[in-house]
Structure formats: C-alpha cells, structure tokens
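One chain follows as structure tokens, the form predicted on its own.
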Amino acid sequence: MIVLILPALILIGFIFGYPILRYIWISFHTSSVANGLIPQFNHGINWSRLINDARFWQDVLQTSRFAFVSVSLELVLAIAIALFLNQPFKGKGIIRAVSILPWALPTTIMALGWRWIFNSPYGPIDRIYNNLTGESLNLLSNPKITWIATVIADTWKTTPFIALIILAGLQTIPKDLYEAFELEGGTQFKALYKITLPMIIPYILISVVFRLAQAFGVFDLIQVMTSGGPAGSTESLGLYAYLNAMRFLDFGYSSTIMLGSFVLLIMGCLTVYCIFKMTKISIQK
C-alpha cells in the first residue's frame, strides 16, 4: 500500500516540503539589500526581532480579528443558505449556480468593486448615510471601523464556498432519519439539533479550517481595498511579509514573519479542531 502512494508522497513532499525548508533556512540568515542579498547566518536574530516586533503582534491581533469575525459570519450564513438550497423548489439548480458566482469572481476585481461601494463621498453606502444623517461615514478612512468593510467584502465572496461544502454534507443525510424522527413526535427544530448538525459537523470542520487558513493569510483583499490603512489598522500578516520582502528587500525577516504566521495558524487550526471534537461529543450526549 505504501509503495503505491509513495510517488504521490514524494511529489507532495517536494511541492510543499521544499518551500517550507527553504523559508526555515532563510529565516536564520540575513538576506537583504544591505548585504547585497547574499544570505549570511545571523544566529536567530530574525526570530528575536520577530518576538520583540510590536508591529508584528499588532498585525497578529488584526489578522486574527478579521479571520475570526469573517469566518464566524460566513459559517452562520452558509448554514442558512445550505439549508435553504437543500429544500425542493422550482429553479433550484439555477439559484445554486447563481449563488456560487461571488466565490468564482477574482478577489482583486471583487475588492475593487467593494472599494467603490464603500468610497466616500461617491459610494452608494456613503451617499445613503449622508442623505439620512447629513454626515459622511468615511468607512475606508476611519481606523476604528475600516476593518469591518474588509470583513463584509470577504464574507460576501467566500460564504458560497462554505455553503457549497455544507450543502454536500446535507445531501448525504438519509431522508429516512427525518421520517422516523417525525413519526416519533420530533419537531423540525429538534431534527436540526439532533440529526442535521451532528451529521454535518465533519463538513463544517473542513470548511472552517480551510477558510480559517485562507482568512489568516489574507493579502490581495487588504492590499486592494485599504493597502493596510488607515494608519496600519487593517494591515495583515501577509501584507506585512510582502512589504518586508518587496518594498524593503529584507527577505530573511519576511520569511521569519511567514513562518511565525504559519506556526500561529497551526495552533489556531488545532484549537478549532479540539473545539469541534468537544462540540460533537456534547451534541451526541
């Protein structure tokens, strides 16, 4: 059995393993424009710098906030949408196809559209708010609320992806379970809690972990909508790593930022997995 999958394991190890090992190696070297981009071993100075980098930890908090809020909203909306799309009604196929369009759009184009929607004073949201209150909302220039705009844009785009996965899980549930539960006097609400949610927890877990990884590594959406502003209030870890590599040409520290983010992401995903395991046990009881 191992012999049969060995070629695939070697290919996966090369595609994913080599870049990670390369990043680890660069993170222990100084590789910047200051030394002519020639890697020089620096005895872990990059990691010491990362631990004491206030901007890095600020971006950790901002990225975590973005990921947690956006994925939570997406999960709630996706479950509702999937439950609706799983019902029999005319035109279901067309509505399913249309509902996936936001996820199919390129992120850059989508972000440009939302940037115009939230624009002040010409965007429709700011115009409506101005007509009602006589003031400007300044959604993309207020450090306290700009992150909400990025969450709304991300939720609009990626909710269909989670809904698609959960819909696939709903369609694996035998109809006989609901019929038997109804005969025993169970209501639809109890069926949702006793049958539907326990059966789709694996699908929810897959979608949440996958989306959490995507949201924690967000770059293009932030870059297009806000460029990390205003005043760095929406800067993500991906954008911070990009700026160090492409603007400051400090590839050693950029690699350290990416690896640090990778470690934090693994810890976050393991935490989510443990929470879902405990939730599943609680529901089954």
Given for the second form:
Amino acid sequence: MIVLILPALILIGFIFGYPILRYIWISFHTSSVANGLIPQFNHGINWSRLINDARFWQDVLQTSRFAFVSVSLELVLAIAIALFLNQPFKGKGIIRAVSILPWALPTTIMALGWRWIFNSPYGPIDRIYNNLTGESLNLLSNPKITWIATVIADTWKTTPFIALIILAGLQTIPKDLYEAFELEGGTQFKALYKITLPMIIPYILISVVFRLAQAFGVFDLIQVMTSGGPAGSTESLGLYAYLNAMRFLDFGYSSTIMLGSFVLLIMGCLTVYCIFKMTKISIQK
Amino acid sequence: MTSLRKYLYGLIAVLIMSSWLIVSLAADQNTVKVNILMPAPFDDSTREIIRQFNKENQRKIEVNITRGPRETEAVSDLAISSLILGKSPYDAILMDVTWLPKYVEAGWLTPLDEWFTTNEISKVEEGAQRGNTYKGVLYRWPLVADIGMLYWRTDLMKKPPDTPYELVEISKELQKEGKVKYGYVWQGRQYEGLSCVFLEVITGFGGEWIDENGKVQLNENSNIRAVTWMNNLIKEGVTPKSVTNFSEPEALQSFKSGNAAFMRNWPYAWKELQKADSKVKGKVGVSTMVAENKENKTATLGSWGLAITKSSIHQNEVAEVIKYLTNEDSQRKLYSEFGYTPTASKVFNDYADSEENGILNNLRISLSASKPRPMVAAYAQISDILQRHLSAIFTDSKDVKKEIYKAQENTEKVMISAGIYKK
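Which structure goes with the form predicted together with its partner chain, now that we have seen the form predicted on its own?
To see the whole picture, the full complex is given below, headed by that same chain.
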C-alpha cells in the first residue's frame, strides 16, 4: 500500500516539504546583501530580531484586523447574496455569472481601479464627499481610515468566492425539509435559523478557513492600493516580507517573517477550528 | 534516362539546400546574442536604435530586448529574481540610479573601466557622471539623465521663486486672488518619490541625509526646519491635504488642469504639459528647486543607465552595444523623438541655440546641481524608514522633531547592522 502512495508522497515532499524546510534553514542564517548573499549561520539572531521587531507586531495586528474584518464582512454579504441567487427568478443564470466577475478580475487591476475610485481629489468618492461637505475625504492618506478602503476593495473582490461556495451548500439542502417545517407551522424566517444556516455551516467553515489564510497573506492588493502607507498603517506581513527579500535583499529575515506569520496563521486557524468544535459543529456532514 | 535525370536534379536540390542550411547555421552560431532587460517605455523608445544596430552588425551581434514592466521597482524585482539564481539570462540591465550599490554588493555587476576610458567619461555632462560609480569603480553607463524640477506658471509670475519663503508667499497671494486653487503640488505619498522630494528640500535648507562618511545626519536642525516647512505647506493649505496621496501622475494632473501655481516633477512632465488637453500649454517654465541660498539649490538625480551582469559570457560585445545605445546620435534621437534628457555635453551644446531646445538649457543647469540619493547598499531600507516617518508627520499630525529623531535612530541601526557605519 505504502508503495502505491509513495510517488504522491515524494511529489508533496518536493512541492511543499522542501520549500518549508528551506525557509526554516534560511531563517537561521544571515543571507543578505551585507554578506554578499552567502548564507552564514547566525544562532537564531533573525528570530530574536523578529520577536523584538515592533514593525512586525504592528503588521501582525494590521494584517489580522484586515483579515478578520474583511472575512466577516464578506461572510455576511456572501450569505445574503447566496440566498438571493438560490431563489428561482428570471435571468438567474446571467445574474450568477455577473456576480462572479469581481472574483475573476486580476487583483492588481481591480486594486488599481479602487485606488483611483478612492483617489482624492480626482476619485468619484472624494468628489461626492466634497460636494456634500466641502471637504476632502483623503481616504487613502489618513492612517486611521485607509485600512477600511483596503477592506472595501477586498470585500468587493472576494465576496463572490464565498457566495459561490455557500450557494453550492444551499443547493444540497433537500426541499422537503422546508415543506415539512412549513407543515409544522414554522415561518420562513425561522427556517433560515433552524434549517438553512445549520445546514450550510460546513461550507461556511471551509470558506472562512480558506479566506482567512488568503487574507492573512494579502500582498498585491496592498502593494498596488497603498504600498503599505500612509505612515505604514496598511502594511501587511506579506508586504513586509516582500520588502525584506526583494528590496532590501535580506532573505534571512524575510524567511523569518514568513515563517513567523505562518505559525501565527496556523494558531489563528486552530482557534477558529476549536471554536467550531466547541459549538459541536463538524465539518463532515 | 529521364528517371536518372530526375534523380540527379533531386540530388542537386538536396545538396544546395543542405549546404545553405549548414552555412546559415554556422553563421547563426557565430552571431553573439546579447539580451538586455529594460523597462517597457525604454523598449519602445530604443526599438529603432536597436533595429539599426542589428542591421549594421548582421551575423556578428544580435541584440534582443527583454521588455520589463513599466513600474521602476517591478523591473528590479524581475532582474533580482533571475540574478539570485547565479546565472542571469540578461547580459545587461537598464538600471535606476538607486539600485547600483545593492547590485554591486550582491556581486552581480562587472566593472566597466575596461571599456570606458576617462576620455569617454569626460564627454559626459558632469551631472550625468554622478550615480554611476560605487566605491570609486564605474559600474553603470548613463543612457538618459533625469532630475527633479520645479515647474512654474509663466502667466502668473514673471520669474520663478528662489527661496522656499518666496514660493509660499507667491502661492498664498495667487490663492487669495483666486487665480489658482493650490499653490504647490508635489509627491507626498509614502513611496520613493517622497524621498526624492525630501532630498531636494533638505539640501535647499543646507541639510544632509547621510554624509560622505556614512554618518546619518537626519536629526540636524536644518533638516528639521526643512520638514517643518514641508509640513506647513500642507497645514497652511499651500499644498492640498491630498498631496499625501500624490505620486507623479496626480501632481501632473493637478498642475495640467491649471489648479496649481507650482509643481515638482521629472522632465517627462514637460511634454505632457504641451499636449492639446493641457490647460497650461505654453504657460509653463522650469527651474531648479528653491533653496535658502542659491548655492544649495539641487535636483534629485534619477537617471537610467546600463550595467553588464557578471554572469554574461559576451561582455565585450555587450559593451559595444552599450556604446552604440548611448552614442550621441542615439541621444539626439531619444531627445527629439521621446524627450529623454541627454547625457553628453556635445548634445547639450548642439541644442543650446536650437529651436528644438525646449527646456534643455534649464535641465542642464539643474543637472549640474544634481545630487544622487545616498549611494549605500542599504539605501532601500533607509529610504523606506524615511518615507514611513515623513508620511506619519504629514498624515498623522505627528511631531516633526520626534519623528525625525526616530527616523535618525532607525536609520542608524540599519547603517550599523549593514556594516556601513560604526558608531
């Protein structure tokens, strides 16, 4: 039996195992432009630097805030959209196809679009705000609110993805359940809480885990929309790791940031899993 | 008989074809293929020059341009991802001025002294000679010069301001009279453009970023005064608050639509301002950035130049290509057709009294006063630190002195850990 799965194991080892092991190895070495990119073992200096790096922890908070808020928002909207798309109505096929469009767009292109939408003073949002209040909103240059602009852009793009998964879940619910519930005197609103939501929980869980992992690794959206600014208030862990590798040529520290955020992400996903476990919801149907 | 004849004809045809194939293959093998990575706009502008070179050097050298992305740092990302593998597919890279120290320290570039003599260097305009050497060794040969300039409205004033205080005074007056919405627009977004603006302003106030010994000078009083001046521009409404979101296109848009009296931008903006859709067409002048004293006036150097990769196996041929691409004829072509600032003194002289001069005489003055950003391997880090702290001052109302002191401390840490400076 083991012989049969051996090729698959070797392949997985190459694709996933080797890069992770290489990351771990580099994270214990100084591999930067300061030493001509020749890795030198440094007794875990990168790791102690990471723990004491205020910018890293600020990015952890900023990335978590981005991931948590955008995924929550996407989830609520996606459930509503999926419920709507699950209803029988004319032109359902076209509406479904159109609603998936934002997700199909390359992130960099849609991020550039949002950058111009939020631009002040030339973007439409700023113009409307300016007409109403006589002031500029400066959404992309206010460290207190710029992160909200990135959340809006991300929500716009990825809500269709969650909606699609949830829609698939909705379609697995047998119709006779609702009929029986109605016969027992249940209202449509109650059916949502008693039947629909409990039945789609596994799908919600899957999409939340997928999206959390994706949102935690956000890079392109932030890079194009804000480059991490203003005042570093939207910098994500992915962007920080990228800067260290490609701009600062400090591959040792960049790997450490990636591994550090990987550990934190696993802890985050485990927490979500445990919360669902505690509420006795299984991801297996 | 006829079949024999047919057979003979067939044999001759095969012989001719195979010998042609062998000859052309041999010729192809002798042709040295040179691959150069360039940002997309330079691929467009040099295409005709490259075509001409390939025509003149048929069967000897064949140049191929790899079209890189449009955005400066994205080109560097592409170059780095191949250079770190040890054997780059590029024989030469068209490089921004700030990449040089980092690339040299990483061991990716070949010194060019072997191919470019001091006589050839002396033919290059003094300002364009800057930013090509690292630790005294020549690594990059300039293709085009680029410098930060102050654009001003000739219809609103007789002459450009000389000092920062004059600039503010004129701006406020014009704003008060309702002639312009904003006084001065520049690049205030948290990105490299902000570091370029910063360098011009602090130099104008007599300040310095990193001195020649590698010592960080950010917390000097003149720098604090300079940043306070920049901050006051925003606070007092001379510059719109949204400037903290401006990169070059936004500043250009604002100035082009007649909303501002002054703009800081690169020479490319000139051509844009002369287009039919520009509300300030024919009403624009350029000058060197304002300074407290005339001798402190400067322009941030932002030129592009060609460097040969260490892994290239055709370095002599690459040098030949670089010489052709940067010769005076090519420079004339790049200037007259695409508006790129030349680097050779002769080309500046040729255009000095010509109708085609445009702003070239002004560019020459600014180029002579130009200043490269700190030529250190850790430049990307220190610029990143500076941008974050400046952005915090301009967008988050942080105290100027406190933030500059923090920037000083963080920059020092980077310079010390990179081994550039010992405290």
